[in-house]
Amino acid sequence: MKVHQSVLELIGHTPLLRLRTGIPEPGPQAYVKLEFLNPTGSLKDRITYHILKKALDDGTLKPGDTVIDNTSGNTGSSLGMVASVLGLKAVVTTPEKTSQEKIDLIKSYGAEVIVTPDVEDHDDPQGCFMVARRLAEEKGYYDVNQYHNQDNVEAHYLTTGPEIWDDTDGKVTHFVCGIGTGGTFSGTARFLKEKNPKIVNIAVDPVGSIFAEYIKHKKQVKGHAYQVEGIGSDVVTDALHPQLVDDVITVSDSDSFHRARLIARKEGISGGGSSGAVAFAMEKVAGKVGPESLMVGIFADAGIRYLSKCYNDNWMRKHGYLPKVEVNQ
């Protein structure tokens, strides 16, 4: 009989799905990895339950803390998760763009929710970033901290890439994802060159973030506001290694947001609009190899934590992404 006796056993080991949409005919084989298939549905369980397992390990957490992070949506969920499983308390913070529906979840699990404004400045004062760290000081909070936390690269490098490595029997040519904190990308991407550096590591982020300018010049410019969640970053994130990335593709909203309903209406795989990004990514990317090349790119979330988003054709329509219909007089 094969059972589980927490849901944290559920987290990790998620399947490859073969990609089609976009993807040349003949050309490469590329393959998705449904993140959202872990409990909370997105891959930041990873994360959170590595960073908060080895604070209570080591002694720095004990029952009954509380613990706080800012996020766009996902990490705050599976924060409020794990906590609740460890019996831990959780805080989130996160700004006014997130989702209702991924505010929701949170909140299911019993986490406090902050809801802060939408500000151009990552060291604005009243942004979820500055907020969590705030309280985080003032309260004795355990800060979670992802954007810089490098327990965040290592539960990558520890479950997600040897699970693409050992899933592709090692025939993996080209590895694809998003980056918001770049803890996904950094600690896939280290283990996947260790085993074989020949490996090409492409980066995706959304046009507005600040990632590919400096990945690419080493600059720091001023983003600029984008739709798209949980990818993209207006300041520059330790756990991001950016000597791993061999090429960085940026990606628009739009684009983004039509290729995730696409794949949805084509394929039945319902992700996020950071899905669509990447699979925008991997179908330039594949359009350069041939069909010796074997991709893996990330999915990190599900469809259904924005229906009121890119999937409602009304919210669609408000931002100029789909036409506006025209009412008869």
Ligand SMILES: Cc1ncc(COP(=O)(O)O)c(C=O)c1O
The other form holds:
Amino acid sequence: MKVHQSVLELIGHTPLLRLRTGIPEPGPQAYVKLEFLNPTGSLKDRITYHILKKALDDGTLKPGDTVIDNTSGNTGSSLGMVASVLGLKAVVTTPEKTSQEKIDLIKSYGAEVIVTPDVEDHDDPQGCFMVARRLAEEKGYYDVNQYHNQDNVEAHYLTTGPEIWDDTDGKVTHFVCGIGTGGTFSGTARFLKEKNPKIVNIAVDPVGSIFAEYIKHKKQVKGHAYQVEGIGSDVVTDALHPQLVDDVITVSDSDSFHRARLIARKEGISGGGSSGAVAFAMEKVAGKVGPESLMVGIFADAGIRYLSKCYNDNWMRKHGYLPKVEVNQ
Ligand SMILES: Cc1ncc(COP(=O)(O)O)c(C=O)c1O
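Give me the form predicted together with the named molecule now, not the form predicted on its own.
Okay, now the whole complex, with that chain kicking things off.
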């Protein structure tokens, strides 16, 4: 019988699907890894399962304990799901900009959600990052701290990297991935580089994030607000290993959202804004490489999480990504 005893067994082993939008013919082969087929709909199921299971196995965590982290949403639902199944409690802090769909999903897995104000500064005591650290300290919660946790990187080194290598029979030449904590990129890129040092690892960063400048020039600039969720950062994270980055491509909110919408309409692949950013970057790479190349990009989560945002025309118009409609037309 091919059955499963726990939802945790369904984490990972996500498929690689051909991407055609923006890829010239003749040109490189291009595939996207559908991380939205993980149980809670994002790549974060890999890291929360790895981190919590490892802590339970080494006794740092005991059944009944409470775990906490700050999140743009996806880690929250993963933490809620994995914690519930492993007999733990989860508390997550998330900024106001997180979509209501994401907040409701986190709660649906039994996690407690603390919504904090959107803050300019990462270290603002009111912000989701500092509130999570403070509560972990004050209440003795286990701090997952994904942005600075090397087990976040290890989860992808042990799963995402090997899956891409095996599913492409070792023919992958270019890896394209958005960077939020940097864990997916760093763990996967390290594994692929160890397998074939010629593999080119390309990080994707939103316009307004500080990563690209830091990676290229080791300079910490002041970022500015942007709307694509899950990627980019206003601080340097320990989960990002810049020495593994061969190239970094910055993509605007508008290009990310429009590409995500186009691919959903043309190819039926409905990804979030960060998937649109990755696909936009893959087009840029595809224009510079030949048919002998094979690119793999990460689609981190699903469009269904953004029905009130980039897949909503009124929201797109309100934020200037679509032209206003003239009333007398
Ligand atoms: C939608 C989305 N895309 C991309 C990423 C990037 O993943 P990582 O944190 O591993 O860099 C995240 C992370 O939260 C995400 O939620």
